[in-house]
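One chain follows as structure tokens, the form predicted alone.
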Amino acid sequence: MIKPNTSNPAVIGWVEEMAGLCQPDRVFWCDGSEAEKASLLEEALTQGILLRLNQKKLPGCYYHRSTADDVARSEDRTLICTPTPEEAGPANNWAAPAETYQKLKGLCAGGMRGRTLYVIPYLMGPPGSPLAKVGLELTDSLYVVLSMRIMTRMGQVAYRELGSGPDFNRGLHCMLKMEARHRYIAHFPQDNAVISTSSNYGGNVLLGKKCLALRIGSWQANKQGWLAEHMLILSAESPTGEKTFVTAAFPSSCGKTNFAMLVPPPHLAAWKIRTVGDDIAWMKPGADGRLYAINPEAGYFGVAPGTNERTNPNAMASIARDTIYTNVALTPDGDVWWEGKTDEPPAELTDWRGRPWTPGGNEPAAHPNSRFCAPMKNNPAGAPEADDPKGVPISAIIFGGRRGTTIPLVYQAFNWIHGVYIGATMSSETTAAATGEVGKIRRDPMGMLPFCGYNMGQYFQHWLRMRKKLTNPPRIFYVNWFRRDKEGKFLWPGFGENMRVLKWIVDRTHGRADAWEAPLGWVPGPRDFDLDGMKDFDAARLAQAQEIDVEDWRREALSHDELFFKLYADLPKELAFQRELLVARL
């Protein structure tokens, strides 16, 4: 074992325990150096787990394949280990801890043999902010190690953060043989560990990521008063240089990146759009009343398909030089394509499987949930927020999801209790960054329905909660991007258009903006929503992008039960007297 970079004894006997465990040829201990960087991407590339891109297109950029059946989160195989299955409540798979423990050191006993086991010092959040975790991840994946780097402050600067105590996060990935069978990735709250075996898959390796920030990190806020949410915080400024800053919960695939790294349309150019975070935020009750929230991670980890110079600039230049992609299709002379990066793909392509691709197929060349784990300082619309360790005041926390009825495009909430009530009802149709069939309708409440790491109903009452610790708590929304009319085209064209939505919410929450209530909450009407410069869109395409049928609702609210029924137990009486209201407006 090459010598321990820190002397905490907490860390150095929990690595010895489970090096003992693993039976790695040997232990490297990362310092996060540029050094090292240099010296591990070489021998990834040595071994083959990278390929090196086109130095002179994608400077510092390099490519990953996973193996065909993993490519996406393993929801069926992740794991809420709590004492007891009420704990980790219905939405949720349980799992004994004791059992659990069991099985999986049995799977990990000598699962490193031949391979380095790489001890990963990482921390969540910004230095010294009240909210900053640290965590520890083992394992035998270069992959991985490299995508920590990205993703997380790690290095040095965790275990200072961390100091001699023994409260971090402890993290076991091993790959073993990467049998579908052996996949899981297991949650133990009350430990603060995660072990993840049989997946080389960011969702379910980069432990700092879902596990850690959400799942572990849910556990703890309930605990502790504080909230860790599946949101984006961005930074809008208008033109007189007024920063308003705001949440937003979408499930994945539904633009919450292109969202966080909005570019105005000309007719708003002069608002400035700034990214805090995409992907998620931890927030907590400051002193003065207002929810303050820092983003944990340091990177961006984010889906390719769709991603281009008209849908996200920002990410284009983000993504442009010391990323890491991961089953996109590669283009003869090195350079990165995927479906939707241009108009008409390349006459010849190497698909994401590795094999030849040409236009025609029926095959995409890219895996839909192909990615790209670039650095959060690359992005040019980068807020200098980001690393303040106190946070951002949050004024607005908006829900959303991709629907192609009955949701409107944008209506707020008529207060904090009925705005938890529409967070908690969002669905979405699903998409490839799981696994399971795509296009379905599901309940995804705050975007958290993977992610939370404990009881729902609990977490509901949770966010009920903490609106008795704001005097000033974020007005909440929900918008629908996704609307579409009778021809199947979308009713809004989205995008950078979007400013106009969230223009009209930056305004309600600083008492500018007028609104009509409606039997869903306050709405806009055409007089109070900025359509100047659009082309194909007047009042009355706004009209059907906010239509309310009432019958569709009816039957929208009846299908809230899904949820609910299987929550009853737990759900929060004021959720289901929030159905009650809703049913007697319609």
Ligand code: GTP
The other form holds:
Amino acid sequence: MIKPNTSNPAVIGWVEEMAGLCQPDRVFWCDGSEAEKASLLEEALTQGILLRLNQKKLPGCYYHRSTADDVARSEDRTLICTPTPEEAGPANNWAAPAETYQKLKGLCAGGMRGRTLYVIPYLMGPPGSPLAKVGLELTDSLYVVLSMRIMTRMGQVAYRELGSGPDFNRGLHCMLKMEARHRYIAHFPQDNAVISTSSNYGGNVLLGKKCLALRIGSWQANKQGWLAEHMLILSAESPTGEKTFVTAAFPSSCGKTNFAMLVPPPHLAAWKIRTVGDDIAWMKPGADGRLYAINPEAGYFGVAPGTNERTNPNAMASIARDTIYTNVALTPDGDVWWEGKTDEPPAELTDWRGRPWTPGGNEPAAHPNSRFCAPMKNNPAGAPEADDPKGVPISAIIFGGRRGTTIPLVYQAFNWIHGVYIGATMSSETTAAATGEVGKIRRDPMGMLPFCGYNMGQYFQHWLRMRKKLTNPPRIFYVNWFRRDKEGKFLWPGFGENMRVLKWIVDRTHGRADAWEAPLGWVPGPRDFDLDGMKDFDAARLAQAQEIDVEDWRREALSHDELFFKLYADLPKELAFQRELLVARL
Ligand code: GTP
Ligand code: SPV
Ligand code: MN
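Other form of same protein, the form predicted in complex with the named molecule, not the form predicted alone:
Okay, now the whole complex, with that chain kicking things off.
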């Protein structure tokens, strides 16, 4: 074992114990330095774990391909191991902690023979933030090491924040033979520990992200009085220089990265949108009674398909250098391509599985859940506040999902409890971000169905309780960019044009936009919604996008009950009452 680069006894003891279990040939203590990055990259290239992309076009960029059955989060293999099943709740896969430890330690025993165990110290959140947390990930994947370097503040900074204590997340990741039957993402909230086996897909193996920042994070947040959410954080600067901070929870692959990097249309170009975070928010009440949010991450692990210069120029700039691409397609000259990057695909490509690909076939060239992993620093629209340890005060929380019918473009909750209800009953068509069927409508409360590390009913209670800690709570809104017309085309142009919706939201939080009372909540009247300069969208189209069809909504309200029955034992009565009020208003 090479000498540890920390004197923290809890760290050294745990690494020794895990090395004893996994029996790697070598233990490598990462320090996060540039020299280390260069040598690990060389190693990854030599071993064929990464391919070097065209360095003239994409300086510092590399390519990774994962095995064909390991390209998305495995929700059915994700376990919450609490002492009792009630703590995990009916929306999680529960497993008994002792048995699960035994089973997974059995799988990992000797699992790193002939390999190197990398010790990754990392910090989630800006150094010095009261919300920041230290994690240690032990992995035998160089792809994980190089990705964690981008996604987190990795290296000595984590040991400095940790000091000499034992309070860090213990994450063990063993690649093993990459067999689906041995794939587990097991969480032990009581021990602040995670074990992940037989996968090399981001959400399953970058343990600081969904595992620590959301599943373990939400469990801790419930105990400690804060919120760990699947939310982007953005700063909206008005033409007069006033900054408003907004979070938004959309389910996986439903538009967070795009909204967080939004470029306003020419008509609203005097507004400046900047990204604080694109996937996760940790939020805590401040002394002034407002809710403060930090982004625990330092990079973007974003969806490639659909990303282009028109839809998201800031993402395109972010991924132009120092980026790791996974499961996209390759051009003959070492460039990358995915569906939607250009209108016309190149004449020949190598697809995400490594096979020759030409246009016209049925299969996409890039996997629908192909991703980029890019440093937050690359984003030309990055907000300076992303490094502020105290976080940013949130004025509005937006919920939203991907729904082809029924759900209007935008409405505002009447109050906090109603807002929690519309978040709790969020629904969305499933996407390629998780394995399983795509396009099926499911309830995804607050976009947290796959990420809430404890009982969902208690999670709703916690949201309701948070109101009491806030004298100036964020206002709550609901949006749907994905409603379609009779021809199946998106009614709303989306992307940069979402600025128009955001403007109404921001103006509402400052009390300077009007709204009408509708059965679902407050909606913008025709004069409150800025349509100036829009090409194929007018007041009639807006009315279509905002339509509330009472028959559709009766069915929708009934389907809320599916979730509520499932969670009945712990469902707050306030939410059942909100449902009654909704039905009465309809
Ligand atoms: P995760 O990283 O999985 O949590 O996803 P995300 O919520 O950050 O989603 P992202 O912004 O990456 O968008 C996912 C897909 O939705 C991409 O293919 C986008 O091009 C598409 N998308 C994003 N915003 C819009 C929009 O306003 N309208 C339409 N039609 N599509 C959008
Ligand atoms: C998501 O699926 O919500 C993601 C990608 O943000 S992953 O990190 O893989 O979970
Ligand atoms: Mn996500």
